[in-house]
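Below sits a lone chain in structure tokens, taken as the form predicted alone.
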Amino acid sequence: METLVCKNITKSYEKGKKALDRLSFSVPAKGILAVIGRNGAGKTTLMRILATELMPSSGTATMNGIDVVKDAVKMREMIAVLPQESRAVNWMTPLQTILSYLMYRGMDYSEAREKAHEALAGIGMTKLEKTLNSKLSGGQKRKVLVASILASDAPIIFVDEPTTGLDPISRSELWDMLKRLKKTHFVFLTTHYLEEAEKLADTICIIDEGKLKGIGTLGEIRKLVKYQYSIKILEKGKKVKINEGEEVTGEDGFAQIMTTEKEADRLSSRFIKEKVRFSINPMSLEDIFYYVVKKPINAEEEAKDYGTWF
């Protein structure tokens, strides 16, 4: 079976601070693997070392065989990189986006405009693909992106963070491309959208501060936590004495309870006849992460992974 597998994979910067520590796991390199992770966890840093972007500072890391370092020209043969900070350029069309990455990559001119063709009929913007890029809508330039490295042809597919900052519709149409990407592609793909991840992906990776913290399928990591409900209080302030699980309070100041099946039937039982405002759910996988790490992830924080793409 085709795998990813790294071995005690670490990344030092400046002072000695780590963006990946002693990173292990072996997984199946097929479907989706989504590495998910608070901003300056280590996931961009993890992708750009797996891509032949990064030297580690020691590990190894092998993807169906292939040694990234040792064998970085072999490797590149086989991925297309889409990094976070890509965008198109505003005063190219759709066709010369796609038409130019394939001629950058060494396809020729004609399999590649039959190709570009391909892709943006895929995407549904046939109608587009002579439009200026400057006049077509967030959510439209990034699925020209995505069209892009699809049309390469590479087996294995890089995405950092592919949804930031687009609209829950464009957000929906780029999981689609994904989740039809997937069946050919091996797809790695990095988000701190905790849904986008349970959405799409075949396998999850939880890294905080640069440690592994658990991977594998949604039902594996699962297993990481030993409550399987969480009971969420929608009022603030209000204290509530449990007899078995954890109780935290959130940064929206609302009281969050994860616990066991008899005890969430009890707890609802007595807001209830309390007449508490509450809401109750199996545990997701946000609620997981928080379990995990012990703080949550803020989509709108402004630090990034250690080192920038160039």
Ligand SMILES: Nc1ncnc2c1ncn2[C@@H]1O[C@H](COP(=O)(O)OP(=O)(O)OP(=O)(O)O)[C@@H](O)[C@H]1O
The other form holds:
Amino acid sequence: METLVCKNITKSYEKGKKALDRLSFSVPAKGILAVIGRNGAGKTTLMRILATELMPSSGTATMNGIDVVKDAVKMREMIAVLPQESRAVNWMTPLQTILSYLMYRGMDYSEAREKAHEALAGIGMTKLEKTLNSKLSGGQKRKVLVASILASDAPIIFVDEPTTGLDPISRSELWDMLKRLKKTHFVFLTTHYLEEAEKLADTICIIDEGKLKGIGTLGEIRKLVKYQYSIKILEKGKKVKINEGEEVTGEDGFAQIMTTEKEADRLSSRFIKEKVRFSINPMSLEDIFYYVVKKPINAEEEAKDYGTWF
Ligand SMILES: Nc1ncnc2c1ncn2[C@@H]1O[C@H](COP(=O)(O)OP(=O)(O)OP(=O)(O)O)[C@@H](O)[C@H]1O
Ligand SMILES: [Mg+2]
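Now the other one: the form predicted together with this ligand, given that the block above is the form predicted alone.
Below is the entire complex, every chain and molecule, led by the chain shown above.
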């Protein structure tokens, strides 16, 4: 019964304003569930409710049959949480950080020491285990925190934006850690990096303004949009007549066309002939995300990532 079930989860911090609005879904509590959404969408609120830190205003949630409100004590025994704002304590070393976390969770000293060493070796930081956290890079500090929960015996892990602000190499190292972790744990991950969700997640959940916009595998999420291709025209204000598809204009003034394969083929042949600068890609999670939350993507940024046709 490895399932996460939410039924009409609603949370209002203040009267009238809903941080979460009747969220209902049932997904496998296996691998990685990546929750994506704009700032203030409700990701942390959902995570805090499921991690028993916060009571929902109404609705119920169960993880593997355990009610996160009624059976909160039982639930807490099964989870480890890395909150969004967590920071490694400067005057401690990586070894002390992991050791103290594990002992705080109730592990005895010798087991905690063994697990901490194992975890540090797993992230290639054995040599730095006695260096003060204050002397580590931001990425190394974050890895120590993730290693702490990794070393815990909790089968369910909550990580709130663990890779925010990391350089691409540190991020990809953390991705490797999460990939290892998901083989044996259920990981609830929130992220602003859609590529991260695309690469790591078994299930993707899109929230916007407290409402569920879509949930499922990447394949299921793709079905939220009816078009398979995304074309960005890298010339401001360029008017294009499309036979099939939808066009949105970004805040930067560039047009993005979501369309079928046939129409994408017709348009790109035309653009090449007319020397119009554009980029074309299959709909990525990023495209789908912006489509679903109705906020078009920045064409220049996209072109950098996927290569541009001239
Ligand atoms: N303690 C609080 N008191 C009042 N309102 C809150 C509190 N925490 C969050 N909110 C509000 O609830 C909404 C959802 O916030 P939440 O932190 O869940 O968003 P988020 O998706 O995690 O955003 P971010 O990507 O910025 O971390 C926001 O409108 C926020 O202002
Ligand atoms: Mg948050």
